[in-house]
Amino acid sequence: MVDTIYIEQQVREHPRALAVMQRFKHARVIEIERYSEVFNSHGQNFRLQKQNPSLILAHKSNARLHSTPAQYETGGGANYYFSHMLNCLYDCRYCFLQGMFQSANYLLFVNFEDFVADIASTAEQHGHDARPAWFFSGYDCDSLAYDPVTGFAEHFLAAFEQLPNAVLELRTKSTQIRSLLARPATPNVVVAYSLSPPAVASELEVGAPGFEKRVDAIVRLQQHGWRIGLRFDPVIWHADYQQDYAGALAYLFERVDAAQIDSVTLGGFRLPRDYYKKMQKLYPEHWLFAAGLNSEASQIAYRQTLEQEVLGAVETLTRQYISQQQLYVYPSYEAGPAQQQGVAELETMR
């Protein structure tokens, strides 16, 4: 439930803003000139705000699309990401958002039309490319968790039906899939589920649907014809990680059609140093921010030998179920300086 809504003056009469406010009729509405007055102000306590976040309705005026480094692709050509919303309903302990933002309030950009126009223009620029341009949603929020409020999926799925040379990837942990099941599957949309074994999910992914519930949602979506991606990113090292990931993969692939999975990604646990410092202050005693980490580099990650061991073990387990062509591994440590710079660019542009 939202108790307070901040709304920019310029979107006060926007149909989407009006629809959102209609859902929260009893919320206090405070008009502001720019969202940064609230969202970027200093002296905010992320942990306290997370207990009862306010909602900010705003207009995104520029920088709506960002390029992503090529090594993070999953089969597309040019890669871009966009964020119609900042901050997430869930409270995952490893999430970089709590280290990136001053505020835990939900910031919703209501001008979906401008995002779509930018995506269409960019897709047109790649109209003669050998592979479609790929557009990722769900890095600065969960793509579907707030969908009943925002109507994000309905608007963007309809838009991508008109963009055959573009692919939309919806990154999510959510079981809010009614809007997807209420329509035919869109061929150029991938619903990509972030997954962790039950032991990890129950401890670290606070507020998110459990592992089994996410698998249930995946099964329903796959049966309905949707393309599915599986994202084990980050892979979390812990004492029983091999046993836990083996059990999770066995449970998952007993229920889904592995041959029809669009892609599977494995990623190392990594954070920009500044984000890590803020997150460690929020949870100074948590094992996640101490166990096996290399704190000497600008990017905090597991020690290279440990990461190689962990990703290698989970990769071996995953290859029991899927083909070489379906699997993408994203280590924190790359072979050369150019690749290392690409990782830093991805993290800082978020």
Contents of the next structure:
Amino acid sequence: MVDTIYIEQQVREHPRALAVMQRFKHARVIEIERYSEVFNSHGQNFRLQKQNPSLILAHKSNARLHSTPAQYETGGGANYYFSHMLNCLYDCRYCFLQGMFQSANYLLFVNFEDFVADIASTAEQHGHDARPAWFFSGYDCDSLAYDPVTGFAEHFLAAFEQLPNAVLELRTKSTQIRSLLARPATPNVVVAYSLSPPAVASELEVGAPGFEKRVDAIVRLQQHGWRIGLRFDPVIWHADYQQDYAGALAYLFERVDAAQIDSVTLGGFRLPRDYYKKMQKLYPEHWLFAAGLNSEASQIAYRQTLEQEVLGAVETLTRQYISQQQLYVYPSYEAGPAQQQGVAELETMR
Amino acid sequence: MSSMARPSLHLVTALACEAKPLIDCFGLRKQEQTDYPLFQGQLRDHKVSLVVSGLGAFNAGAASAWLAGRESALGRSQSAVWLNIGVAGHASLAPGEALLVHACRAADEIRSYYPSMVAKWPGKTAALYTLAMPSQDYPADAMIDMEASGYFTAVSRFSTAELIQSIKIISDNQRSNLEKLSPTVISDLIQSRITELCSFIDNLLAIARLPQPADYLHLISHLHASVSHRAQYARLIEHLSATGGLDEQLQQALGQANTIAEVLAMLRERRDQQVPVLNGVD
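Now that the form predicted alone has been shown, please provide the structure of the form predicted together with its partner chain.
The next block holds the full complex; its first chain is the one shown before.
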């Protein structure tokens, strides 16, 4: 429960801001001029703040849409990502947000209409492309975890129904799918679930729904007609990883229709060096930031031979259920340095 | 292994009469021959220091920085909790009300400081303007004092925003007379809120525990090691400490090594052998 809301003066009367504040009637409300005064100020400790994050309501005035790195090819056409929110309800130990942001407070941009306008005009620019333009949500937050508060899905799904040459991918670990089940499936929307075997999820994905609950949500969404993506990214190396991933995949594909899965991606645990250093400083006692890593490189990842072994093993396991055309593997060592950096920013993590 | 630090508690007041109820509450003892009046003691496992800065933002900042430097030199500065406690004016709130400061700005500055609101405080919060002179020209929705902006500016160099807080007890408003504000009255106002203050201090101390890096430098104290060697050693020890690979056998072997190169090779070999085991290592 949020007990402090910071609100920019300029969104004080925005209907979405008012609706959010109505939901947290007992929260103290602190007016600010710009969100950066609170969110970007120095001397904050992400780990301490994560114990009781505040909510910041703000206006995103520019740079609402970003191109994805070239290597990120799941969509097949032009690829963009956007973030209506920064930071996440969950506290996944491997998540790059801990290294990227000063603050663990939730920053919600309430001007959804401007995001949608940018998406619509960008989709129009790609109107003659052979493949639709893809728009990814959920890299700087979980797309659905805060949906009951933000109404994000309802707003953006309605918008994408009017954009036939655009695809929306919602990256999530959340089981907050009521808004998706309350409407017919939208053919140009993919719900992409981040998954880890139960043992990994319970140890590293603090606060997120358990593996089985996520699979239940996937099954319900698939039965409702929604396109589903599966993301094992990062794949976490540990003593029983082959057994754990084999068990998770078996459980998953006993329940979901593999042929109807849009795509499956696998990625190694990898981080830009600066993010890694911050995260390791926050959790010096955690094995995740020590075990198997090549900490001398500019990008922190598992040692190359180890990553090849781990991704290779999980790829082999996944291929028992999924065709080659459905599977995308993102190793840390094949791409050039610039691509590695970009992919790490996008892909390591949830 | 990494350990969780017991954070120190640093209290800052402007006046001796503001400090008195806190000194009594924590059983603090005056330290001799210090640049600022300094009182110290223990609250359970936590070292407590209280400095009396004198009036004004400059004094509050200087005294806080002095305390931070002093504690740093003694190796006690990491993850310290800082709390400024004092009286403030407000247009309408009744004397005796306690408010946590959620924004602070010096009267001649544009930018505000926003303390991070992580520790639980069940009472009211308010913005605070720090003025250069006493005033009864109260703003509509904020408190006024003469110290907090200097305190926040100085202390934010030494600790993390979540652990730097200020609580003000209302001492005067538009209907009261500043001249009646005697030291005894001020002490009584602080004393009347001592339970809430102690409860908030407990909450701050509870969130403040941060892990400290593993320290095994004594194992190589007999070896010649450059700064670079020590940095590599510390990094490897940290890794092995996190993955559970720093067992007694390895520690004994390290203690018997003849060169730092031998030590680093042993540590690297062990690091590369370590496989993380879920449910038990963390």
